[in-house]
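Quick heads-up: it's one chain on its own, the form predicted on its own, in structure tokens.
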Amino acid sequence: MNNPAVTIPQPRDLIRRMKDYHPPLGNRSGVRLDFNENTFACSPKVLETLARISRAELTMYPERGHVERIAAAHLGLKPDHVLLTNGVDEAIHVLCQTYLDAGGEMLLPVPTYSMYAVYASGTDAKLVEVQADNAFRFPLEALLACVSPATKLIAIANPNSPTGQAVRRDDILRVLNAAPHAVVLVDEAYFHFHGQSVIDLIGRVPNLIVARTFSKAYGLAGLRLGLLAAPEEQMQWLRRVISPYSVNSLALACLPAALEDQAYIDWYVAEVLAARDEFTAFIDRLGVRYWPSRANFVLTYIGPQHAAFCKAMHQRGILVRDRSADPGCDGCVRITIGTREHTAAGAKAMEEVLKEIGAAE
């Protein structure tokens, strides 16, 4: 088979040059800290749906619509401007497919979720990177000096992911404002940690789009499903690209019962922000550096020796999620804030770790 003469199918040069990514997944046994999960579990009410999930529905392809009312009342939105998605990543390759062509741009603040610049390279388009400072601000005027007439897709994390950095509302009015003529991106992945969102803005605000997950606070990562809240003029072309049947009917099924148990959310976030409260205080007395998080994680500065601290705390039965490689993260690992007893067990493993390993310097 390595005969040279022998001709395989390849790949368009597009597909040759798109970035590539390996989430470290693998062997994740132990306290996951690592993805940002639901730490503890979903809502009972979901088992009990699954529980009652006929052989015979399986059988039928899945259909949204339905759900899709239910979630846009849930949000106070109107059917039409709600899509239902195989996960966020989904969404993101939608939009991504729907705005980016050749001569187009896509501009990206950075350090950000990694799946934007992996689609973007997908695409004709050409990405553009506008860079934080050290302390990780919304880089809100290098971002408005970089819009241009090529501007077509502007991706904004809000909170921020590895960061846990929040974006005020009024920057992002100015960020739409600057572009009308390009679609603005606002990821509420950690919404629910935050509680702050420009969701009342869709069919307001004709160049706004925003993307919602039920991977984290909900418990549902495993289901992968999540939310696209645009406005109609916008909604015709998304729905053009995605697949029909991209969400699953196990998902759909289980979406309803998820809404319907905002007690389990009030309760699994209240722990949440309660954990994510102790864990700073106690990395404050350990004298470790972190930038102030509106999500469900920390971003800490280990220094050095971050992949050594990563492996001695998986070796604890603590997963963590060495970021080092993106855009001016170098030296930092990202923890999950989960239950109080799942951090608190981070929190001792950790505080051995760096006496054994030794502080950032």
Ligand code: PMP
Second form
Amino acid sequence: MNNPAVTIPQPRDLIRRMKDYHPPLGNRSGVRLDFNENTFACSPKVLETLARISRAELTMYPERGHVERIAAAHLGLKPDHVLLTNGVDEAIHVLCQTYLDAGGEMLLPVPTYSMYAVYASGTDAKLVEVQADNAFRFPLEALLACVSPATKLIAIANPNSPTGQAVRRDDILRVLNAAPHAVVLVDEAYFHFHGQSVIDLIGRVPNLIVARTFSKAYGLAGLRLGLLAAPEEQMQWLRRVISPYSVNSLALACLPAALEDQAYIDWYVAEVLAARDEFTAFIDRLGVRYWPSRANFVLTYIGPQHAAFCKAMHQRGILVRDRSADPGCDGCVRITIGTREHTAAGAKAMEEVLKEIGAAE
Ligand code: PMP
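One more: the block was the form predicted on its own; return the form predicted in complex with the ligand.
Entire complex below, previous chain first.
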């Protein structure tokens, strides 16, 4: 018999070399403090819209143009500056496919969101990671030192995940100026909890692209909805790469309702910020080390017991995310901040678990 390894179809070498990435999505019943989602719900206006979906909307291919115009108006941008995407993940994929090829480089301050490296590894470009210090401050000077004519794409999450650290506007401007030949993606997935943005520079700075998501504050992670704000000169390439139907009709129908209900977002963000203050004050008293966060999560240092800690939390019905394998994050666990009630349940479980397994240090 033939050797099946040589007779069955084989992927490109690059795909064979890619690492598997499977986020721990199975069995997520309990209080979900693991994926930085909204822990409560989306706006009731979105649910009302979903209940009214028509047959025609489901039968027809989705048309995103008119909803892009609504999103652009909401953000104070020109319609030509906004591209809706199937979550920011698709946006990252599209950017990697558009700008990264052999001989090119992507610069990535790390630790950061995993999908930048995942999608970059599916291209022929080289990934250059720039490690942050122990405080996880944005490694500006080290990053600038890596900029070269080969630099094609630089991804900056602001605030960053899993650290919660924010990047100063001046630092972003320095990166934009130092690499005019490279696209600088500023991923503002957690914008609502931070309140600072560079989206106002879209169209004025030719190499800036900003990403936003509806998965976090808006509570719509399941709908898969994000957007890119980009200058028109870049938008033509992005539209060439993206699938024209990647944002489905349900997501398109819901977006205007989500944007209209600003009161809901204001309420949820205020709830998270209050919960974050309560949580950090509580873990301060427990003596747990953490990094101050500008987002809806807090990175804590649990130490060598990180895996046992996550398991014991899970047994108490609280899901948290072990980030120990991220660069420079040995012993770290990330805890999503949700409503005050959900976050308090997490804090209480944490106190019990730390007693059970022994304190962090
Ligand atoms: N960017 C960052 C920094 C994130 O943390 C996440 C989600 N965890 C995403 C993008 C992905 O967002 P989406 O659900 O819109 O794909």
